[in-house]
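In the block that follows, a single chain appears as structure tokens, in the form predicted on its own.
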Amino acid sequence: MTTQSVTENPTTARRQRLVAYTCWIEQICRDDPGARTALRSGLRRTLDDVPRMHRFVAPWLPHDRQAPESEQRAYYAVAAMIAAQPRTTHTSPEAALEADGASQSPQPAPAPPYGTSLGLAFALAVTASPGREREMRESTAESRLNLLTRQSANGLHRHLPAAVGYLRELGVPIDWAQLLADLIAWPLHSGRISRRWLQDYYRQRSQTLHEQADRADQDETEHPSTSA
């Protein structure tokens, strides 16, 4: 498969548009305090109650004015959640694009068609947070993730900002473009997306526990006196 054919793949092209949008939102939130305040004002608000956001979000909406309201709502919700983060946590657009395989190198690698899910973010929160001032316990992660997967579109929009905010407080990265894609698809494909979130969570947790057990076995073999 050539690079050109990969670029023309609709799924990959759509992913690139979403990455470009979320990177731009992060950029203006980092560089323009007024824009960040305007975008943050839309957290948990409806489309008819966010007049300060239209200037920034409307030009990015697909299909001109024909985008379904649920898709428009997803664009606004993700922008508001990005803006709600502390300014210092916003990733530079160059770093985000490079991480997604879209760097400006002479022969950039094709961007992956899909990003990482919210389920993986919850698993990483459990792995990374012990010992910090705040931490995510296994039971808390499972409870929060299962709560999200049982929601209607309205319920997901209601609960998601708090869950994402908690993950960001723990320093867990969020794949904003994939979250946007999942929010757009949620009204029609919530079951499939929920399954992916939960599978990613338990797959990552299983891998982490295996790695921790292997390290413990190795330490016991190398230092038998200290482990007795």
The other form holds:
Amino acid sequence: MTTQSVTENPTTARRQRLVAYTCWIEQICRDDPGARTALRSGLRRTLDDVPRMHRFVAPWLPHDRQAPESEQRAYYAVAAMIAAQPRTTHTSPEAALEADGASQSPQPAPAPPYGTSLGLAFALAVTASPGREREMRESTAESRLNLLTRQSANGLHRHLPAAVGYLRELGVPIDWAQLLADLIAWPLHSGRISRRWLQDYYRQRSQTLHEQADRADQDETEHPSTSA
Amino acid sequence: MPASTYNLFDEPWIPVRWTHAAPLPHPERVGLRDLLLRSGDIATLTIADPPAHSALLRILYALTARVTGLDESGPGDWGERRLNILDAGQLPPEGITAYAGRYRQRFFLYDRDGGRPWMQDARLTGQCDGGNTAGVNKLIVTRPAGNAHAWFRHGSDARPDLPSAAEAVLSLLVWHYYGPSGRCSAREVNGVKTASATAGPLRTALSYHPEGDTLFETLLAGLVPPEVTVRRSFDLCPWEREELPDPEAAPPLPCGPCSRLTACSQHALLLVPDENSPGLVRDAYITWAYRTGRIPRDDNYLIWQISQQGNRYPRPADSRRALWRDLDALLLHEPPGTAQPQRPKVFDYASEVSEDLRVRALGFEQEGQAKDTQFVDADTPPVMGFTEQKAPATAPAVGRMRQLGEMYGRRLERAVKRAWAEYMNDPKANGDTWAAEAAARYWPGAEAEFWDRFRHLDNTGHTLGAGFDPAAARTAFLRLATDAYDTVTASVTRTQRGAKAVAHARIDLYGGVRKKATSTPAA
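Since the one above is the form predicted on its own, can you give the form predicted together with its partner chain too?
Starting with the chain above, the whole complex follows.
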């Protein structure tokens, strides 16, 4: 995101465009309560049913060719979900910035063209973190995530707002740009995306255990006599 | 009758490869006499079947001991005498001539009418049913015989392709050393008919041979000093005995290196020449040699280990197991491990011949009875220089590295099996498919990694621990295991249960959850 110089890479460029879009949506939701209400009204609606959103979203739709309806729908859905976040997150820009920063720090060295997936968000929701009052139950997270990964594009649009809303209520940061990218790609690559979500979730969940085992193993290798 | 003309001393039947410096001519095959006379010009035997190779090496070790006089510990120091021969650069020609002159008549491949065909028993024509012999397809272990499935070649027992005499001799040796236990042709001795054989002395075992630049070095390095009590007049090879052994009596116990190398066979065979084309073998009798008792297994070229029941057994041949995993068992006097492996005795003395010996592993993955799986043939780079006297510092590093490589292989297997069981939701689910695929991905990489690190070890003894970096080795092996794990399990991670199982079992790659908290980081 920060590497402006390598715009040659189409993946990076695409990612930048998506980040710019979601940042801008977050910004107008903070600064303009009217816009926020307008965008929020589009939650769980179809494209023909969201007259108040076009003013904000339409300019961002890819121009170069007629964007497929599924892609347009992803732009609208993500904007609506951003707008539907609890009000507290919009009022304090510092908190939003912090959340943004937090979404990147726990992931060890994220590859620049990709953000963090929804699976990681679910895992973070289960993990107790300082400054959060509630956390998601493991079984809830698993079943919700599992439900999402088995949906068609329509089903995903139906279930995603509730799931994301829940996550945001718990204060879990969400990489909106990545979510948008996944939504756009869902009709073609749902298998790959759901695999990444699931893998990220379970990897994050067992990360502490793995790191401990890894450290112990490393220790045993380097000092075979002491831990034998 | 051309029967008694094929003499193994003279006929070319052993395939060899010559060294670059060898004077002409370079025939593709040589007889025993030429082989012994020109062993310094021969690079190696080029026998395709590893069990035949290892069997013939044992015959040649015995012949080498005979013609050099190294078959007794005296006179003088055995090791010094061996070095003198090494300095001469060839096996003593007068010894070879004398030995050939004395025993040439026992080296005929066919010798009917109460004769003594080499390594065979002419009595079988009378004791076995001539109309119900084993046939050449049974004789050659790579062929399908009887009702067995045909995999790589078709063969009909009614009209078999007849092997050449050279091929038949090598197969004869394979039977003597690797013959199966169980039912064989019936043999009637003194009115009692039996058809049950004991397994050959090397069956299932993997043997390790030091290998020099020439066959001459290889043969000398393969000799083990005989006990002081060994007398060559008693320590006889089968063809040197006056009488054929009595199949009713208990088998004669080997009493020295030559008999231990050549006279431990539990099988009796007889080849039948083809009357029409003298170069071919038409038929074979294959049956048991001793009705009662078994010659105790002992061999200086095997790694012996102790089973959980406390029995001593040779390390079995496993075609999926790479030679580097045995390397520390070959180089160390007391390698680690609960099986208490003992390195082959031959390596205690081999390094006196040359520092640059390679190790060749030859064997036959098979079970005690009829089933044969696959040949095993592997070769190391020159490693004997890494023995303890030369560089004591490298030995623990080699052992440690082998342990690391094996540990991650084992953990990978456990991890994929656990992932599979959890994915199938059945603790008894058999994850062999994944385990086999993971092994196929891990071990070749690990082997390359091992030799690469092995080459970079410092054998001068200047650096502490031979410059071995356990952390880097661990990272390398762990990465190989992780890559294999990810690839093998990728197919199920799309589903929730699969992703969960794969993520859970991954911890086994790091050795699993430790029982006790690691509260003593710097104890």
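Numbering follows the first chain given and starts at 1. Rigid core: the largest C-alpha set superposing within 1.5 Å between the two forms. Computed from a predicted structure; not experimentally measured.
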After a rigid core superposition, would you say the CA of Q218 moves by 2 angstroms or more between the two forms, or not? yes
